[in-house]
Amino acid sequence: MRKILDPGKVRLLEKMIKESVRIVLTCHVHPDGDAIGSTLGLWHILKSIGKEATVVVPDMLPKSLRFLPGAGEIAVYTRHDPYCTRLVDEADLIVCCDFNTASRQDHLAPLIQGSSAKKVLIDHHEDPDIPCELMFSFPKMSSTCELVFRVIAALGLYDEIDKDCATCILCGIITDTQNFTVNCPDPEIYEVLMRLLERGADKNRIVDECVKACSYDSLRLKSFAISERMEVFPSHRAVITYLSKEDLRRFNYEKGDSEGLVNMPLNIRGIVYSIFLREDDDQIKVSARSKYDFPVSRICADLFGGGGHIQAAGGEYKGSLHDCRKILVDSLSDYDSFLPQRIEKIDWRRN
């Protein structure tokens, strides 16, 4: 495996960990498998070497991730504000995982950014903009969890990776690559997979819990969205799917129930990108995925103040679902120049 990490940065991180007394690991709002997997993976390693560490997240993790070893020890800011505040105030080292700007932590951001503790960033998103003493940023990496694995190995702590740690790290890799189907052109990702399996990672359970399993209401919600709320735009090779607050209430929506919905329209032959709009209480949540290196990150940045990876991005819109959809539909033609020159005929028939 290539040694891609700067040895000087690795030595500095080793020194910062050694000199720290209390460490807080944190991630972005609406945490996904990569966010929770990377923080918990590092948490297991730090605990194994005798460090006092805690994972503090902005809000609750979805049901699909609560099986991860150590998930029950996570401190959730929206539920335990005073406790989380005390943990951050007492920390002398904060490790930020899987986010590139402070705004990605929403209401937790002022507390983390206002802390006097030294900060380390470990992330794979583009254009990192977080003040910190040390940064490991690799936008071409499959996931922050892959980067965390490489950091652990570079620190000489590979032998400290046990089954629990390996399962957390592999969870982030599987979820961010959609079970090794996207964002993983580097063959070394399979060596990482092999190493994690050697350390006991429970791949079958990760796939069952994070890729396959869903609740009855979640399955009905996704089926309804595809059947009644999916719009195909053949000339733009795009699909827009949306769910209103009324739709969510109808199917007893819980956090995480729409996970993976944005990927489903990409299975239609000839579709290049898919955008999903979900109406939350105070905003429209925008999620986008694509194939053929189509830059959905540009759409999210241009229209919704977001960003992410070329093929996986998101953003937010403060306004009505109707207006959000109209802005998006009216702008689709602006991105036609990024469509691949040659592509299979779209498999779609209007009813």
The other form holds:
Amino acid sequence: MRKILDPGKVRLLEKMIKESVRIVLTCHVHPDGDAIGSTLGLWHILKSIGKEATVVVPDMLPKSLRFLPGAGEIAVYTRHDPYCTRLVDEADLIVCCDFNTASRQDHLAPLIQGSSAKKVLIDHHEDPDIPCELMFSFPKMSSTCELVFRVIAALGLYDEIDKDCATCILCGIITDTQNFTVNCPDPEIYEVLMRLLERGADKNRIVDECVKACSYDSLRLKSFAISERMEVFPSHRAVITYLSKEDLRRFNYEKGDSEGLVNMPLNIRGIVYSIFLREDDDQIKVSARSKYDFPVSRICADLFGGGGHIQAAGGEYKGSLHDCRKILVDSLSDYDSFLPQRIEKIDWRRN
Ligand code: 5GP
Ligand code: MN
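Swap state to the form predicted together with ligand 5GP from the form predicted on its own:
And the full complex, kicking off with our chain again.
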């Protein structure tokens, strides 16, 4: 495997870990498999070398991730504010995983940013701007979990990866690559997969819990969205899908129920990008996915104060669902120049 990490940085990380007494591992709001997998993966390693460490997350993890070994010991800020505050106040090292900018931590951001602990960033998003002593930023990496695996190996702790740790790390790789379908052009990711399987990673469980599993209501909600709330814009190769508060109520929406919906319209031949708008209590959550390196992160940054990766991005809109959709529809033509040239115009209904 290529040694892509700067040895000087790895040595510094080793020293920081050695010198620290209490370590906090943290990630972004609405944590996904990569956020929880990377923090818990590191947590298992730190525990195995006798360190006192805790994972502190901004809000509750979705049901699909609660099977991960150690998930029950995660401190959730929205549930246990004083406990999380104490943990962060007492920490002398904070490891920030899977986010590039403080606002991605929502209400937890001031606490983490205000802490005097040393900070390390381990992330794969573009342009990180979190003040920290040490940064491992690899935007081309499939997932923060793959990066965490490489960091652990570079620290000489490969042998410490047990079944639980390997399962957490593989979970983030599987979810961020959508089960090895996107974001995984580097052949070495399969070597990482092989190593994790060798360490006992429970791939079947991950697939059962995170890839294939959804509730009855969730499947009905997504099916409804596709059949009743999906609009195709053939000339822009775009699809917009939306769900109003009313729609969500109708299908007894629970957090995580619309997971994966944004990817579905990309199955339509000829469609290059898909944007999903969900009317949450206080804002419209925007989620975007694309193929052929069409930069949905640019759309999310330009229109919705967000960002992310070229092919997977998101943002938020403070206003009505109607206005959010209108802003988006009115702007679609601004992004036509990014559409791939090599795709011929096709009759999207008949192929
Ligand atoms: P999702 O659509 O799964 O919520 O998010 C996909 C990716 O988009 C995330 O991994 C993250 O990089 C990015 N993202 C989602 N929401 C936001 C947001 O509100 N702000 C920013 N800067 N990035 C976001
Ligand atoms: Mn990620």
